[in-house]
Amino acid sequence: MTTTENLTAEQVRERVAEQLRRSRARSTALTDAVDEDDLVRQHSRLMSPLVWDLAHIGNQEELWLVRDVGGRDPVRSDIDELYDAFQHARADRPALPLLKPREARTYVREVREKVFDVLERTPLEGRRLVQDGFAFGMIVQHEQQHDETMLATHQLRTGTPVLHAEDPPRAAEPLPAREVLVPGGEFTMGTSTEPWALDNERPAHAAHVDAFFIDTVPVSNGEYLAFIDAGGYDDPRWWSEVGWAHRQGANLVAPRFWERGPAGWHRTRFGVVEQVPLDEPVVHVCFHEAQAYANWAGKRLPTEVEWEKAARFDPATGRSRRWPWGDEDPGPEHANLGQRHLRPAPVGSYPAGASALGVRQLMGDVWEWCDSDLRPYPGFAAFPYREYSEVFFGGDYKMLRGGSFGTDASAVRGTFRNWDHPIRRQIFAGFRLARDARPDEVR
């Protein structure tokens, strides 16, 4: 997402309108791909019915843009409670009197029509909520986040494949190094200037890390398979106490959607059963699995601070970049984002997207587990509502950074912070490894 700084109000409106249309096209494609039975069915107790996500997208848009920013009368105030994510657990939502698919589509269309009128009439300055189009950008990101959630629901559904996309490009050259030294010292973490950055990314602040090594690419399926073959799931030495208890209780034996057959390991990907591709980043593993693999490999997971320094720090200038490759928006040469492909690209892909230090695939492909809890930055202030971040601080959450192949560029950046429970596997999450640098390795 191009920054809206230094743009005229009309240019900001054009950019907002473009992003709103793009996000809605994706929501429409994800919900039009299935019939009404699939829309209202709960494909997993971990997820909402697709029709709930669709109407929730419209309800959040109505609450913030139609009513708050626009000061307009409600479109459907009678459904607010049904689509309040804090009022009803996902497992309980199918029992609610939800809008039927046709009603939901009509509702989101009516809301969007009003939103475009609000966009045309609202001065994008003076009030923090609308400065540089922030409220509109917040809603764009919200819709794209739910689009990725709906994509995860598609992965959980059974039946004939309904989503299709071309494969990502293959890695064209060997890696220059397996791991990269990240120098110790301070760098600027977070942001105070990115116009659409959310509250937990703020403010920019100095953060210190000791020198460490981080892997150039994420852990691959082939590497993870070696852990399985070595009995990693059966050896408590590699697992934390809570991780081992979960591995036993949930009977984990491999990444989710993997199955062992006579011809080896296969996985199901959006309804397609295929041999596990050894050169792709492993995906659908929980934090505990990632941590166990790291212990087995003699390394560890990076902390969130380490991950961001590896992604953003430019040793030549001493500044932090917006994206690993620089400040320009991501293009198809930089990263596997936006559901252009329905799988991660092979490890080593996207050399043009490498960070200044030479770390690849930090954006897109798979979310990366970090060994850090969700905590506020120094000087954090909730905005525009506590429920986006603040209510989750101190809970049972581990950090995820970088986005996946299902994450849109408008909903991720070098400072973006994601989090989830450490047992979650339905998300498009993988990991890469890090290790402390020895004194003789630090230049």
Given for the second form:
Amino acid sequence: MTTTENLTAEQVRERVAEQLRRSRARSTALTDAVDEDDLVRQHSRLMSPLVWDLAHIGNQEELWLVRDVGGRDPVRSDIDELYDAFQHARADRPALPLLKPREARTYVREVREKVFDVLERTPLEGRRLVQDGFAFGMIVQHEQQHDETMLATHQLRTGTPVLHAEDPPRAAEPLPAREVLVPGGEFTMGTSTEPWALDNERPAHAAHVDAFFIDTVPVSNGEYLAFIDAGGYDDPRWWSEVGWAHRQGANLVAPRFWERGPAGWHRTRFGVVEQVPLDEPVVHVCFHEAQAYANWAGKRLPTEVEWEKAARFDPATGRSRRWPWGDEDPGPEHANLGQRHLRPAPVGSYPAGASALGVRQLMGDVWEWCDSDLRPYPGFAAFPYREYSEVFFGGDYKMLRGGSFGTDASAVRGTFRNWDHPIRRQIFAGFRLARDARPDEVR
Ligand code: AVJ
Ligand code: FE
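In place of the form predicted alone, the structure of the form predicted in complex with ligand AVJ is requested.
Below, the chain from earlier opens the complete complex, with every other chain and molecule after it.
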């Protein structure tokens, strides 16, 4: 959401209401697209049944907005434990006595009706939790995050395709330079002013990078194919020790959802089998594959600090932008966000979304693996609950930045931080390359 400094409480309420409606329309579309059996089934041990995500969305909304912000009685006090992500691993959720699809739909509707009433009656001041509508924004983002998770479940399900969307637009402009120099020195990382930024994005602080080069576009399927064809999956030289062990144990030979046919590589995308499009960013690779590709290509992955500087730093003013293109919220010309399309756009698309330094497609298309672990920023304070970020610090997680075609604009920003295990491939993640600048390349 845009900085709320100049918005009246009424305008904040309108924004909240609009965002709540948008996220619910998406959750509804993702769950109405399939039949009841499909909703309660486990499509992959990596994922919850779709009906769990739906009721979990409602439960999280009830806990924070109905009970905490609203101070109201529980809508249902008997199901909190079932929908607590820390109580049951995803693989175990189908066996739980979950709400049936009809009950889950009724539940989320009842919660939502109360929430609109709470929104009307709650002064959006006095408590940090409600300042600028934060708690509502947090719940909008939570729903959109689970919608992206449900989209990944859709990608894992087999059967007749049920999701459809137009292809993203193809840029008419020629490809930019393949890499740009990011100047060394300090910049402002993170934020203390973005009203709906989550705890791990805070506070704004000075971060230093040495000068480096970053690619203007993500690595494409065509480029990734050259790594496969060069035997990259069979050469331990390119892989870290843990990466190689995983490649061997999981028998990785290509991105997830790819299959080699007599006439070249195919992939399955939301139930449709198609030729691998060479000019699209590669997606469904894990951190270890991204790192191996980078080593093979003679480059490396950017660190998270480098990624954010390339995305936000404006050398003309010295300040950090909210988004790569500036401070205004994303429009369809800036980035492939919001599940408007069911695939990344060809590399070089969205010239209007380029950063000040000329780096494209930082937001949307594919999440980008960074060579950094999940760590708190200096001055981090858990808010409003430790289980969003803090309990994950120091775990086996690598950072992902920028969002994918399946990420809603309300659930990502220039400062937004995402993370996952380095072996995960069902998420919509790809990567771009960086390299150190040689002294003679730095003016
Ligand atoms: C921050 C995206 C890794 O989806 O697991 C959802 C967000 N936290 N419910 C996730 C989240 C609680 C989280 N990520
Ligand atoms: Fe959740």
